[in-house]
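Take a look at this single chain, the form predicted on its own, given in structure tokens.
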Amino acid sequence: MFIADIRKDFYEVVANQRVVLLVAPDIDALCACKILQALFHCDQIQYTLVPVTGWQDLGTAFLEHKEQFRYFVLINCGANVDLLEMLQPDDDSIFFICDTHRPVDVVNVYNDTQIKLLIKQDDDLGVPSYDDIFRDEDEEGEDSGNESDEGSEPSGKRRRFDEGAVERRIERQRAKREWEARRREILFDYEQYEYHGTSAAMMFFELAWVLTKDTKDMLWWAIIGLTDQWVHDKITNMKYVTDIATMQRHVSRHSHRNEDEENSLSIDCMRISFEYDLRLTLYQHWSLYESICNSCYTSCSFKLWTLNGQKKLQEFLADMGLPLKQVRQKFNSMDMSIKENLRDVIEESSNKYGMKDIRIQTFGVHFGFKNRFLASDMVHATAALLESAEKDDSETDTFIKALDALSRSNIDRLHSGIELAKKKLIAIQQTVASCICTNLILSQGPFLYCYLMEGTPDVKLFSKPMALTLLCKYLLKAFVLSTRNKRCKLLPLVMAAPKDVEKGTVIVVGIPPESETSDKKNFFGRAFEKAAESTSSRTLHDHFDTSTNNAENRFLDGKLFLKFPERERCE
């Protein structure tokens, strides 16, 4: 059931209760968790935080806590499955679900006792009507009851009514079959694509605003949550611009409110500002040259995996009139005279080289006088910490580190995340160049396919879902810009990497075709389920994103090489 009043129907309900927070491993969920934690601390609400990496974790966490807790808050998980069917909870368990995954399961939508959805209904949900999906048992009960009444009459009368009763039964069965066929068609149309709705962090920030307890920290976390959706290509550009405008109004409100405060110029102050900044990843914490080389937008535009692309980059730098010595050193060490109008200079030269979207609407933050970060910097740093490949860290450890990095009191941890993010971006750029130069992308009929073999450099990094998805999107964009095959430009991409070599499992990600006007809807969730059924291979649909899948190696063989034997290399 959708909640109409988030303050009354959610916050006031849990205000005097003990609550379990079940949080998915993505940046938007972490930001939403930080906002909710701040609200709970403010009102002294007791809670237990449990990170859940997938459906198995979610089930285990519920079993461990169901005896002590009645209220469960699920952040970015739980909306797109029949939660009651999966968890089998007692009747007194209540689930509050704030999840960006769409479509929302119809049982969750129409359950008005245990499932409470903290989801914006102005999103394009397209939920089917109740009568199209659910058939009341009373109707069937009445029909069978009438038949039994007729059966109790004397045999002489029964013969008279037999013909009419048979016709009515046949008519009912035909109507039921038609209704079930229509139901299957409606559900298929509703459930076939996976996509994302409004950021969970934005939802909880709106709650804080309604409660008049919103702070600049909460606003910054909401901005990071929205930026995560843009960085990982989960929402359309129109949705991003619309939500940015909403956040900009809140930023203006906070800026005016704090203008006269004494600490507005103190060393501990926090200033959030709207920026029309460059699409160069981490450029303020890197050298400009390395940022251009390792940012998806510029690397793909120049085709830096080719010699011509490298020459074009040198021409681009010369056109801007920037000395190589300045471009190759840390951004903070560049001459102030160059940095002052750097954005305008880069934008002017970028337009000549076809990069008309080099600048993007975003937000920046100053912590005191020294530390400045863009929202995208925070996303990349936190994602790198969350999927850190260090041996000693468990998934819970990396979750806590990433959560800590969002606090302005842990700047050192944030800087360590930025260093990890740089390594990750370099690995992605090198892997993309390798895949394209060695023609590792195959055309498998209706889609493109690329498999990272064991022994590929940095392959362990890509056993994580966010890193592999980012690589997949980067690779498809680069491939579309470099291939001469027009048919291949319109195909989606399936990418796989080793998950656990000893168990012989792989992680598989599917993304839709590259398009500027894409609605960001992904059909691979259903496709993977069908492929697993057709090959009888064991797959683990354990990720909250249905387009990401863990499977045996033979799942790839069966799905790709048996079903589509005619393979060709796309060049």
The other form holds:
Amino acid sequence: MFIADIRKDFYEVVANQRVVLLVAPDIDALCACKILQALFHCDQIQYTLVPVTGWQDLGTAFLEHKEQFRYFVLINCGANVDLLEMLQPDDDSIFFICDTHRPVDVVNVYNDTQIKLLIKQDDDLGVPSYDDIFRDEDEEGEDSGNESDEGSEPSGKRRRFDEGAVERRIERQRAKREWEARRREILFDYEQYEYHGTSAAMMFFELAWVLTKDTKDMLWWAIIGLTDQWVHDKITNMKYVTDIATMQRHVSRHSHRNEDEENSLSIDCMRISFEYDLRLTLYQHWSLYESICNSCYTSCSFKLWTLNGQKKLQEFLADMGLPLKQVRQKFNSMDMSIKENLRDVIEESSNKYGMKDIRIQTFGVHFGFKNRFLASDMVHATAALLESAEKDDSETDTFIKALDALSRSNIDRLHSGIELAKKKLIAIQQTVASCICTNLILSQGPFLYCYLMEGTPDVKLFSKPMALTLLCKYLLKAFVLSTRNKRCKLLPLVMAAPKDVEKGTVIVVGIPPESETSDKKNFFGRAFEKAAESTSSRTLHDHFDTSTNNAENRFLDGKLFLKFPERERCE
Amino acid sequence: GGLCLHQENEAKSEGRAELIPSIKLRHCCLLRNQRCVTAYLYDRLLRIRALRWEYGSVLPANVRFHMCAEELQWFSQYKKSLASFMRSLGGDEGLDITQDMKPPKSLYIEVRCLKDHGEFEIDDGTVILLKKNSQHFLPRWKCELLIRQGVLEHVVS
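Now the other one: the form predicted together with the partner chain, given that the block above is the form predicted on its own.
Every component of the complex follows; first up is the chain already shown.
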């Protein structure tokens, strides 16, 4: 069931209890976790935090803790499956689920006792009504009762009554079949696309606000959570802009201070500000030139994998009057005169080159003289830490490192994350360039397909879901811009990369076709299930995102069986 | 050197005064060696005393391995001495002064588990599973020992 009052029905319930936090491996979940931890510290609510990387981990963690804990809080996992069926808990286990995955499984919605959803009900949910999917079974018993009564009547009348009873029974069965068919249709429509709702970090920030325990740190984490959804393309532009406006109200509230000559805040205090900043990834921590070359938006707009594109970039820089020497320097070392109006200058020139959206609404933070970060910087740095491919680090090790990087006292870790993020972006751009130039993207009928072979440089980076998904999106954008085949521009893309060479498994992701007005709904969850059935290869639907899959190598042979359910055809 | 005691005495009593400096030198060396050994043993004693504060009243086997029987006996007497002192403080219950060696900032602290430690019981009987990389928010006094042993790490945000 959906919780109506998050303070009364969630926070006050767990206030004197011990809780287990099960957290999924994405940045929004990490931010939500930090906010909740801060609240729990405030009120001394004892908890145990367990990172879970997939359904198996979730099941194991539940089994390990179910004897000792009654309350479980799941962050960014658990809403889109029948959780009670999966975990088979005792009757007194209670699950609080704050998950952005949609659609929410109908059993979770209509369970009154054990499942509590920390999800806003105005979040574009479209849940089917109860009567359409659940049916009380006691209607069956009625007529058999009537029939036995009627058996005592004289035989002449009995035949008539029997005919009537038989007709009614046939009618009932027909109605039941119709109902079941409609039910299948409704559920099919409801469950076919995977998409995402409001950020979990924002939900918990709202809880903090309602408790009037919100701090600037929590606000910053909520902003990072929202930005993560935008960076990884999980929400539509409109939702992003709406949510930014919501956060802007909070930022204004926190920044409202009568600052003047005498009463200025110390430079070390944390300040969050609204920024209408450039869409150049990590540009303040890099050189402007490298940022332009390695940001998806600019790289695709110029088509930097072609010689022509490189020339256009040089023209662009010349047009703005930016000397190459300056632009290749670290951003902080650029001349002040250049940095002053940089955003406006770039925006003006970008318009000439067809880049109308070079600026994006976002937020920045600054504390101390040296520490300035944009929300997207934080997302890229923590994502790089979370998915870093160090040999000795298990997935929980990287989770802990990424979680630490979100604290302001761990600036070193954040900087190391930024360096890793730069490497990751360069790897992505290089892989995109090589895939396009060597025509690695194949058209397989209803979809495009690309397989990264073992031995491709940086392929280890792409054995992780977020990195592979990012690569997939950039690649599709680039492909759509460089292909002349009109039909191919409307196709979705499936990408596969080796995950574990020894075990012979691959990781597969699928993304919907590229379009300006995408509603960010992904249909690959169902498609992968069907394809797995047809090839009878084992797929581990382990990831919480249904559009990402681990599978045996054999699954790739079955890619020809990737048929999309009929309804998508009308796109 | 090389003279035996008897000859030395003879030398002294028979007026062989030229041997006296050697005798004096040797004696000083012996005294110095004695002082060194005494200082070493005393230093060991101080460290063993510090062990009670660091490890609690039960020493790990690898530490006990390096102590001789007399030292172990001294340790247990020190323990008794400390325990009776602590009982005499703070009224009926006594006061455990080996806890909270640094002034605590909060009742509960966040700890991270550095290695798999299995089950850990806390005050009201609840058992927490200490698995590597899990984090827990627990009462400070329950965690102190494990932090000192390196199983848990205090996470400062």
